[in-house]
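One chain follows as C-alpha cells, the form predicted on its own.
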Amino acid sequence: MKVYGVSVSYYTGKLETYLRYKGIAYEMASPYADAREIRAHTGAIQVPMVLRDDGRWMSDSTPIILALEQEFPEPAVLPQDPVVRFVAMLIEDYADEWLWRAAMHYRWSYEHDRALLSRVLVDEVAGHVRAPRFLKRRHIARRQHRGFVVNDGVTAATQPHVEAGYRAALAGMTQMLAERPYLLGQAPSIADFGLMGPMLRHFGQDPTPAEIMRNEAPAVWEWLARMWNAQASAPPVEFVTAVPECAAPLLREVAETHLEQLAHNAAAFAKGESHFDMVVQGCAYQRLPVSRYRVYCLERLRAAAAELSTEQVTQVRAHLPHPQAEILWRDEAPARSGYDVAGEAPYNKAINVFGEGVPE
C-alpha cells in the first residue's frame, strides 16, 4: 500500500508504527503535489491517507487501523477483555484529540522548535511552491501558529495548563509502564498506538518536549523506541485481563480533559455554534472551534460503551468515577454528527478536522 504522509506528522507516525508492527508492507509518498487528485478520492487532505493496491482509498488513522485489524488479525492490538478494550479505545481517543493541542503548541510556540519544523515542512511538502525558501518557512510557521495554537485556545493564560497536560500524560504513562513493557500488557495495544501519535513525531522529536520527556519521563522515552522497534510476535498476545490500578491517574486525566472537551464541543455543535468556551481543571478556554469530527468521536465511544454488558459497564464506571465520564452513559446523545452514518469508514469521504489542506 502507498501511505501519503509527512515524516513529522502526528497521525502518520501512529499509522506507520502500526504497519511496522504488523509487518504490512508500505511505501511513503507526499500528498501535497497531487492534492487535487487525492482530495477527489478522500474528501480532504489530512495525512495519512492510504491507497490500496486494488485502487481503494483509506483515510483517518483510527478507522484505518480498525479496518486493517479485520484483514490482519494476528497479533491483535485490541485487548480480548471487553472492559480493557474499551479503556484502551478511550485512551487512544484522548491521545488523538486532546494531546493534539499541547503537541501543536510546543511545535509552533517555541522558537527553536518552530525554526526546525518550518524547515522540515517546507522541504517536504512545499517544494512545488514557487517562492523563496525563507518566505515559505515564514508563511508555514505563521499559518501553523495561528491556525493550530492561537485559534485552538492557547493563550498566555492557558499555556501553563496546556503544558501541564503533557506532563500529566507522561506521569500517567510512566506509572503504567513501571509494571509492564506496554500500557496494557506484554504487547502493544490500540492505546499504545494512539499515544504514538503525539509521543513519536511531536513530543519525542520536537526539541522542547523531547528534552522534557528524556529528563522527566525516561520510561516513556524508552517505550517510544520499544514501540518503533516492536515486531509482531506469535499469538496469543498477552494483555491484562483487568484494568490495572496503575491506570487510575491517566484515566482521571482523560476524563477531566478529553471527555470534558467532547461534552462541550458536542453541546455547542447541537446548538449550531461555531465556537465554545469551557473550563477544564480550573483553566478557562475561550472561543475553541467546534469540531464535527469530535462529535463523531464521542459517538464512537458511546457506541462502544453501549456494546458492554451491564456488569461490564459497572466495571468501567468503577475505573471512571469522574463526573465528566457520565457523557459516555447518558441516555440521550448530546448531538449527532451525521458523519459516516453508513459505517463505511475508512473507505468513505473524510471531513476536514483541523483545517483545509494544512500540514501538521
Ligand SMILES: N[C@@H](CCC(=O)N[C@@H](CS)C(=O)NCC(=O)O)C(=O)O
Second form
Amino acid sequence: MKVYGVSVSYYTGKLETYLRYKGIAYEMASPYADAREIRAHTGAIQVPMVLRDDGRWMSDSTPIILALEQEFPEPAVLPQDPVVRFVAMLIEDYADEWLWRAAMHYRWSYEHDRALLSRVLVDEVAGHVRAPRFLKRRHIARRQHRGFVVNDGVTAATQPHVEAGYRAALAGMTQMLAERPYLLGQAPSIADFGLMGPMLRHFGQDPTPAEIMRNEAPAVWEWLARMWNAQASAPPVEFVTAVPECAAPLLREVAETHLEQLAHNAAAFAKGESHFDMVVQGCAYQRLPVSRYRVYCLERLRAAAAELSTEQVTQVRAHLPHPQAEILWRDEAPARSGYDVAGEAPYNKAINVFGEGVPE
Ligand SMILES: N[C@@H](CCC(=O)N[C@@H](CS)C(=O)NCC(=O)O)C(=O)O
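So the form predicted on its own is up there; where is the form predicted in complex with the named molecule?
Full assembly next; the chain just shown is listed first.
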C-alpha cells in the first residue's frame, strides 16, 4: 500500500507505528504531488491517506487501523476483554482529539519549534510553490498558528491549562508504564498506537515538549522508542484482563478533558452553532470551533459502549466515576453527525476535523 503522509504529522506517525508493528509493507508518498487525485478519491486533503494495491482508498487513522485488524488479525491490537478494549478505544480517542490542541500549541507558539517545523514543512510540502523560502515559512507558521492555536482557544488565559494537559498525559502514562512495557499489557494496544500520534511526531520530536518529556517523563521517552521498534511477535499477545488501578489518573484526565469537550461540541453541533464555550477543570475556553468529526467520535464511542453487557457497563463506570463519563451512556444527549451513516469508513469520503472545508 501507498501511505500519503508527512514526516512530522501526528496521525501519519500513529499509522506508521501500527504498520511497522504489524509488518504490513507500505511505501510513503507525498500528498502534494498527487493532491488533485487524492481529493477526488477521498474528499479531503489530510494525512494519512492510503492507496491500496487494488486501487481502493482509505482515510482516517482509526477506521484504517480497525479495518486492517480484520485483514491482518494477528497479533491483535484490540484487547480481548471487552471492558479493557473499550477503555483502550477511549484512550485512543483522547490521544487523537484532545492532545491535538497542546501539540499544535507547542509546535506553533514557541519560537524554536516554529522555526524548525516551518522549515521542515515548507521543504516537504511546498517545494513546488514558487516563492522565497522565508515567505513560505512565514505563511505556513501563521496559517498553523492562527488555524490550530489561536482559533482553537489557546490564549494567555488558557495556555497554562493546555500545557498542564500535556504534563497530565505524561504523568498518567508514566504511572501505567511503571507496571508494564505498554499501557495495557506486554504488547502495544490501540491505546498505545493512539498515543503515538501526539507523542511521536509532536511531543517527542518538537524541541520544547521533547525536552519536557526527557526531563520529566523519561519512561514515556523510552516507551516511544520501544513502540517504534516494536515488532509483532508470534501470538498470543497478552493484554491485561482487567483495567489496572494505575490507569486511574489517565482515565480521570480523559473524562475531565476529552469527554467534557465532546459533550459541549456535540450539543453545539445539534443546535447548529459554529462555536462553543466550555469550562474544563476550571479553565474557561471561548469560541472553540464546532467539529462535526468529533460528533462522529462521540457516536463511535457510544456505539462501542452500546455493545457492552450491563455487567461490563458497570465495570467501565467503576473505572470512570466522573460525571463527564455519563455522556457515554446518555442516549438522549445529541450526537448525530450524519457522517458515515452507511458505515463505509475507512473506504468513504473523509471530512476534516475542523469543519467540512478543505484548507487551502
Ligand atoms: N481523523 C484523521 C485526522 C487527519 C488529520 O487531521 N491530519 C492532519 C495532519 S496530522 C492534516 O492533514 N491536516 C490538514 C491540514 O492541516 O491542512 C485521522 O485520524 O487520520
